[in-house]
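There is one chain below, alone, in C-alpha cells, taken in the form predicted alone.
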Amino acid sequence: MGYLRDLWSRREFAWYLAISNLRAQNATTSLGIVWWVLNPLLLTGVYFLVFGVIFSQGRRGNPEYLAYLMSGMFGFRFTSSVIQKASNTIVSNSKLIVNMRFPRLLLPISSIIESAIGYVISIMAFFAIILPVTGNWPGWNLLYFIPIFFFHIFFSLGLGALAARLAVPFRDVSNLIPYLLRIWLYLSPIIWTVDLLDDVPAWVEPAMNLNPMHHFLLAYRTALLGWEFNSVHLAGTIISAVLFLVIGSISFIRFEGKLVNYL
C-alpha cells in the first residue's frame, strides 16, 4: 500500500515524461503526433489491399472489412506500443534511475500514457473516416468501449512492466519482441475474420480463447462496430486485464531494487 500512494503521489510524473517523449518523438517530423495514427493506418492499407482486394475470398473492397481490420489494427498497436517502449524505457532513463528516487513503475506507466494518447486520436480517426463510409454507426453499443479500454489499460500495463523488467537484464530481450508481436498479430483476428474458425478442427477455437488479444478485439468491435454482445469476451478482457496486471507489476517491483546492478 506505500508503495502504490508513493506511485499516486508522484503521478504528475510519470504524465509529464510521458508528455514530454511525445514531443522529443515527434519534434523533428512535420506531422508529429499524427504519424501513430499514419503508421497503423497505412500497414492497415496494406493488408486491406492484399486480403481485401487481391486474396479477397468474397470481400472484394468491401468498406465493413475495412471497419473490421482497422478497428483491430488500432487495437493491436495499443498493445504493442506499450511492450515496445516499456522494454526500452528503463535502459533509455538509466541517468534518472540512477540519480532519482521514485517509483519505477512510473516508467512503464509514462509508456501507458503515451500510447494511450495515440491511440484515442486513432479511435477519433476511425470514426471520421471509416464510420462515415460504412454508415455501420454503434449506437449505444459505444458505451461498451469505456470499460473495455479501461481493461486494456491494465493488461497492456501488465506486459509493460513484465517486458520492462526482462529487458533489464536480458538485453537481448528488446530486438526478439518485434518479431514475438508480429507473431502475435497473425495469431489474433485482425487479418483473418472470425468466420474462418467454424471450418477449423475443433482445438482450434478453444485455443483461440487463451489468446487474451482475441477477446479485446472482439470486444472492442462490440463497441466500434455494433456487434451483438458476448458476455464470454468481455470475462476475457477482465481475467486478462487482472492476472497479467498482478504478475508483470510484482514481478516488476521484486526486481526494481536490483536495476541499477544492470545499468
Second form
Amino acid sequence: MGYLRDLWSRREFAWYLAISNLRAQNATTSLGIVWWVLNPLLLTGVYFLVFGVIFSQGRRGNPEYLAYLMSGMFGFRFTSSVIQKASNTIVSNSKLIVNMRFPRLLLPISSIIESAIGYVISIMAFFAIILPVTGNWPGWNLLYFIPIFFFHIFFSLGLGALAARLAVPFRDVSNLIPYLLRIWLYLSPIIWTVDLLDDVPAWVEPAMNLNPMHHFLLAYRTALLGWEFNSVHLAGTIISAVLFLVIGSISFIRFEGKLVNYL
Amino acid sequence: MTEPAIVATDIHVAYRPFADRVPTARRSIGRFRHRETREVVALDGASCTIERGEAVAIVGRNGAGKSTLLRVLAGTLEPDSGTVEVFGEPPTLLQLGVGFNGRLSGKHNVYLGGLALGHSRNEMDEMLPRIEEFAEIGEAIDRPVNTYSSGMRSRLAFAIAMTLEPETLLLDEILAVGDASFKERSMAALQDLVDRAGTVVMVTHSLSQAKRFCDTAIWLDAGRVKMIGPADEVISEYSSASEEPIGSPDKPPGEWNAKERTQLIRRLLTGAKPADLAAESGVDVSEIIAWRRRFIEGGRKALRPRFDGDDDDE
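The form predicted in complex with its partner chain is what I need now, so please give it after the form predicted alone.
Then the entire complex follows, led off by the chain already shown.
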C-alpha cells in the first residue's frame, strides 16, 4: 500500500521520463515527430504489400483486409513496444537507479506511457486512412475501445514488468525477446483471418483462446471495425489484465531492491 | 549531539558481475546449469552509526567497499544481509557520473532527478533558477548531458542536490573533479548544511579535505570497518598504514632549507622510520611519508615546494 502511494506521488516522474524519451528519440531525425505517424504506417504498408498483394489468396488490394491488418497490427504493437522498452529501461536508466531512491516500477510505467501515446496516435492514423477507403465508421462501438485499452494497459504493464525483471539478471532474455514477439505476432489473429482456419485440426480453435492477444485484438475489432460484440473476449481481456498485472508487478517489486547488484 | 541519522548493522553485499572471459558454448551452458557462482564480496559485515549534524569521511583503498557502503546507506542497494535504519528523510546520494540520462538535456535531467525524489513539477520550476545559478554552466543546461565534461556533470549534480536541501547528503568523490572555485563554493555549501544540523557523508581520497572538514572518519578495509572515530585520529592512522599522504602539511616544505630536506630524505631512503624522523624534526609523520613517496616517484625534482594543498594524492 505504501508502495502504491509512493508510485502515485511520483506519477509526474513517469510522465516526464516518457515525454523526454519521446522527445530525445526524434530530436536527431529531420522528420521528428512525423515518425510517430510514419512508423506504424510503414509497418502495415510492408505487411499489406506481402500478405495483401503478393500472397493475397484472392483478397488482392482489399481495403477490408487493410483495415483488419491495421487494427490488429497496432494493437499488437502496443504490447510489443512496451515489452521491448521495459526490458531496456532498467539498464538505460541505471544511473538514476544507482543514485536515486524511488519505486522502480515507475520505469516500466513510463514505458507504458511512451507506448500508449504512440498507440493513440496510430489509431488516429488508422481512421485517417481507413475512413476514406472503406467508409466504415464504427459509431458507438468506438466507446468500447476505452475499457479494452484500459485492460490492455494493465496487461502490458504486467508483461513489461516481468520482462524488465527478467532481463536485468539474465541479459540473454533481451536477445530472446524479439523472436518470442515475432512468433506471438504470427500466432495472433493479425495477418491471417479466421476463414483461413477451415482446414486446421479441431483443437486449434479452442486453443487460441489461451492467447490473451486473441481476445484483445478481437475486442478491438468490435470497437474499431464495428464487429459484433462477444462477451468471451471481454472476459478474456479482464482475466489476462488482472492475472498478468498481479504476476508481473509482484515479481518485479520483490526483485527491485536487488536491481543495483546487476547494473 | 548523539541523535543517529543512519544506523547500519552487519552489512553484507556481494556483486555478481558478468565475467569477462572468452565465451565458449561449453562454458555458457555450464553457466546455465549452476548459474554464476563467482561473487565479488564488497561488504563483509560492516557496521556504522552516522550521527545527525556530523560530517563523516569514509576512507580506504580502492575496492575497500566505500561506494557500496554509501549505496547501502542511501537505500539504493539492498544488502544481502544486515539492516539499515534511516531516521528522518531518506538520504540523497551523489556519485560521479551521477543520476543522468545522457541523451536528455541538463534541464530535463534537473526535472527528472527532482521528480524522482518526489518533488512536484511546480517546486522544480521554482528551483531551476537557483540550480542554474549554483552550477554556473551557462547555456550548456540546454544541451544533452552526453556533451558535458565530467566537471560540468558534477557541478550540475551537486547544484541539484544542494538546492533540494537534503537532510542527509552522501557524496562519492563528487568534489574531486571540480575546479578550485567550485570546490570552494561546494565546501561552503556543505558547511552550511552541517551547520543547519544536516548530515554529510563523503567518500574521498583527499585526506586533507577529509581532515579539515569532517568530524568523524570511517576506515574501510576489505569490506569491513577497520576503524571509526574522530577524523584526525582515523586519518593519521590510515595514512601511516597505507602510506597515503595527507597532503596538507603542518609545516610547508618551503620553510625547510634544502640541506635539511636532503638529509631527511637520505635517512629515509636508508631505512630510518618515518615516525622516528617525525619525532626528531617535529614534522607531521604523514608529510614525511608523502615526501618519501614523491621522491621515489618523481626523483629529486618532485621535492620542490608544492602548495596546492588539496588532492596531491591524485
